[in-house]
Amino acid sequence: MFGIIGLGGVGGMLLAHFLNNAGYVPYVVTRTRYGRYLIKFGGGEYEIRVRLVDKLPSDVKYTLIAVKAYDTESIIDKVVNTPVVFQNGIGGVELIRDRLGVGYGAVITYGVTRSEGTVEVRGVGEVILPSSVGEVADTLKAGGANVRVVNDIEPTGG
């Protein structure tokens, strides 16, 4: 079971699309709601199916965090179980780990534009995830994402 916090272009709507393709309809907590969500991808247009909620159910196994880094503080109390952070900016993963004791970073390089409830994929990239959240990687891959799993996603000094 998957939950998403934030339903922007790259993080939320693209992730929800891949989850839909893998057979999941994620729970989503988002600030702005639209009547319908669409994605234009690979020459087609697809409806994104989500369950909009104010609070994620406790049986959500992974919370995919797709808010801007500066919004992390405001959503910490909405995270359920294992957080995986897909966000622009710095410091979000560290804040999540500091407050919740666990958190995994992710990198997503797809090029996406959004206008209200519609996103358009303009550049196919990849999703890079640590091996510690292999179930998330496997699910996104099953949904059509280009996924690469690495042992350590953290940058190294030098």
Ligand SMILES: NC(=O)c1ccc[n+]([C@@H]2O[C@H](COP(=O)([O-])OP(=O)(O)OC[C@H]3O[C@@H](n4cnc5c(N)ncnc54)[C@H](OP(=O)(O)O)[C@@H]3O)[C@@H](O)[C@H]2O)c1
Contents of the next structure:
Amino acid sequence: MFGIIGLGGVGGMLLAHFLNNAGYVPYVVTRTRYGRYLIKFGGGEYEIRVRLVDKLPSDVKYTLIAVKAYDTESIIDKVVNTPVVFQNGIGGVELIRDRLGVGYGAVITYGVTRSEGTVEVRGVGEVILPSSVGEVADTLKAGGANVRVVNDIEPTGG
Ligand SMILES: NC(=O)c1ccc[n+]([C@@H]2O[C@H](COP(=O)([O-])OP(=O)(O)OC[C@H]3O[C@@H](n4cnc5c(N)ncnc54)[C@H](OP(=O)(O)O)[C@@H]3O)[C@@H](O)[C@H]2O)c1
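Next block, the form predicted together with the ligand, ref. the form predicted alone:
Every chain and every other molecule in the complex is listed next, the one we just looked at coming first.
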């Protein structure tokens, strides 16, 4: 089972949409809640199905983190099992790894805009994941995401 922290445009809603398409209704911890979540994507409009909770259940295998990088500190105690950090901002995955001892970085290059509980995909990009979380990659791919798996998502050489 999958959990998501942060139900914003990219993380929450886009990832939840792909998980829905793959047959999952993810548990979600978020701050501001809306009555209904919709995604406009490729000329269609789809309801996003999530289970809003205050705390992720212990059977969550992967926690997909989609808060802004500067909010990472505030969600560390909400992570269950393996964290995968979807952020453009820097420092989030390092902080998670430092505090929890495990954490994988991922990148989303889709372009979206959000207005309350409605998100619109304006640019189709990629979801780039490290090979260590192949199960997440396979699931998002099954849900229609454009997924690329790489061996080294954080090259340090120059
Ligand atoms: N927007 C894009 O096109 C785009 C593209 C690629 C990558 N990214 C990256 O993806 C990440 C997420 O972006 P986004 O556009 O999805 O951001 P966003 O719309 O601001 O969503 C962040 C979500 O996290 C929630 N949140 C913040 N602190 C929380 C806490 N302590 N507990 C629970 N939920 C909390 C926010 O709640 P509130 O609604 O209450 O603030 C919001 O639902 C960023 O690092 C961004 O750089 C964005």
